[in-house]
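What follows is a single chain, given as structure tokens, in the form predicted alone.
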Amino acid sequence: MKLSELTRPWSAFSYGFLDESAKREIRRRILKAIAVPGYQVPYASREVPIARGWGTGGLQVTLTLLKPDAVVKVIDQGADDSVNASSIRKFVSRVGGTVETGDTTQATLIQSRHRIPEEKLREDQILVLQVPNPEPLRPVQPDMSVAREMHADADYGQLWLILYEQLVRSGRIMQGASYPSMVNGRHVMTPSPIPRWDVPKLNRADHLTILSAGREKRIYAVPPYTSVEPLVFDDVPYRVEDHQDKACWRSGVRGFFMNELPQEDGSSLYELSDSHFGIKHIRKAAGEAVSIGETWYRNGRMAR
């Protein structure tokens, strides 16, 4: 037997890298996830040219939604220029012939790891969030078959107990990223490891949000204008990170989510987590004509 007999003739990749069968299946799963907000829909996660745990779920959804006229933005914890974000963005551009951008207002398809942009998203934009662990009940119920039954019964008492224990021990809820949130008054979801600052951005937003976990083979969604309410007690209001008085050392902007940069002398500098949002402000201060979109927050408070 010859090697040529074991290989197929060369042929080009399908548009968007994934084969049409995979795309059809993912589209059907996305439609079901939209129809039942917050519900985790299983799907056959395919192999893509990045390692599991580095955004395979988000990449599969992005490749499925690609169109030749799409404008793609990829974020890695707020940064557009990190190795992971740059590599995914270039790959999507090469297999889809799409336009790359760092500007939130210009993008039609945004894939993000752990952050939601500071500028508001529109109805014609889709946000794809990468999710390492989609199951909010895993800390209290490691048996996933039992966790599924708890979701079916809307039995979230153990999650409330965890929050109560944090209040008793620490005087406040210590849950930071992946804050459990009730979607459409029915299913509790993990809103990706986004900070508490970003969770209110999902509530009744204009855009569609799709969350995908490639390693765990789960897709769920938050349709436009759908309620997303963090689990809080009536007498203990939901609190986001207190960044109101912190200023970005590069752009001078205040009132947005910051990254803390420890210095050798023990002090800290702060930098806007949304890197391109900071670049826009720097260019505007330099006298360039820059269009900055409306933001979710104003002076550290939700602008609703």
Second form
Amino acid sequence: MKLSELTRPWSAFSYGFLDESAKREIRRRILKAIAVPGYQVPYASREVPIARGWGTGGLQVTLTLLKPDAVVKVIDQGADDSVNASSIRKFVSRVGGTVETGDTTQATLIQSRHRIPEEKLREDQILVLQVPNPEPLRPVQPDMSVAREMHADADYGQLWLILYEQLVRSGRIMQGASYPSMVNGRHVMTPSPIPRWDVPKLNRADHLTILSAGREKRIYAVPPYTSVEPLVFDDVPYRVEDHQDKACWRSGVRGFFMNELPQEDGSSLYELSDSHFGIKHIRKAAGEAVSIGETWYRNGRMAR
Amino acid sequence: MSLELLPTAAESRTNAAFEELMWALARPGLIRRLPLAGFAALAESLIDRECSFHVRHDAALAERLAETGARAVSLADADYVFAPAGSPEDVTALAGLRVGTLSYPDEAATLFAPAHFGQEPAGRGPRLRLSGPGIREAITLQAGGVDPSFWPMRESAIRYPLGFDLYLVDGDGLIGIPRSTKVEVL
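The form predicted together with the partner chain is what I want next, because the block you gave corresponds to the form predicted alone; please supply it.
And the full complex, kicking off with our chain again.
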């Protein structure tokens, strides 16, 4: 063995920014995460050139999966054009030479902050969700070593207690995002701060979901066709946001997840949260040939 | 300073091999096609000095893996095990695979075993019915080169979420069977 066999020619960056040893480590963790759906696998979480808490976890997974023919979409709260989403997308295409897109149906790799697109994802697509807090037990157990034991014992009773307290105090479950969900009947995960609207999209989905928390250094995954059940009481069914009667003021579309825009007179306007989905509808109404994919929801109800 | 926009040949190879490893585990029982045949290409995308490995009956592969800086250890301690499961003796040895702990189920071993997925009737092995995460309903599969006693051994080793993850490799064909998959021998 010679030194020259063990080294390679100098270059400023590896393809996809992360070096091979960082990628190998994330690959190993992703495989374990897929093998035990919903279990949080610790990983090293390397430095990337954005601050922790701005999507470093998702970015590391995206960079590991990156290849030159990947088509990358980045979402920030449903929007493709926010500063965070644009910056990440620009960075990924710069270090990976990949194609950028806003169109959910064309993307092969979708990194998202806190929303799942309205159009159904296919078997060949990968959804990478950025996670600020991966630990569903944190509100009831701040000590993460104890929380790990609770996961080991499937000791999740206190999570129902939180939901019960919300019911008693407010008459309904107030948990709006990060709704704790049982994966494959064994591990409770937080599905990242997606709204309640998006959680049923993970249940027995066609696509692979990888969730990654950069600051907290945890990767977990939901493989295709895996059960993801929000924690509910038998007599209090799971409810998504009542958005079926809201119409988007830009596109006129009804029955999807909306952003509320408070107006000066105290009223509200609504617009589609999934920005490119709205753009497609507007273009289609203007007579352009736009194909809109099948959606998870129809008329504000989960179509299943 | 210019950015390297294209991956090197080695980077493309390891990325493609990993993608097949990932989809094989995400969609158990479906045959994936590797960019290069054999264990070495798989090992290259995963294994380095942070890992331990164990190889049975393949000195060349063991030497190759040792070059990555990974530690050669006994089967019971190894993260990655490359071993045949074709005879009852092989299967008995594999009963010692690490299955992780309830707190850290990811500390379990990953087993890479040679098999053949061909259609020739001789030695095709029992018919298996797979169900679980990643499988829409159920999938039936026949894998030759794996001793029938392997499947009961796997079932007794796995107490989900404890258990080892399995890859069957036939040349450039790859099937993943994670511990979450229920395997019934028909």
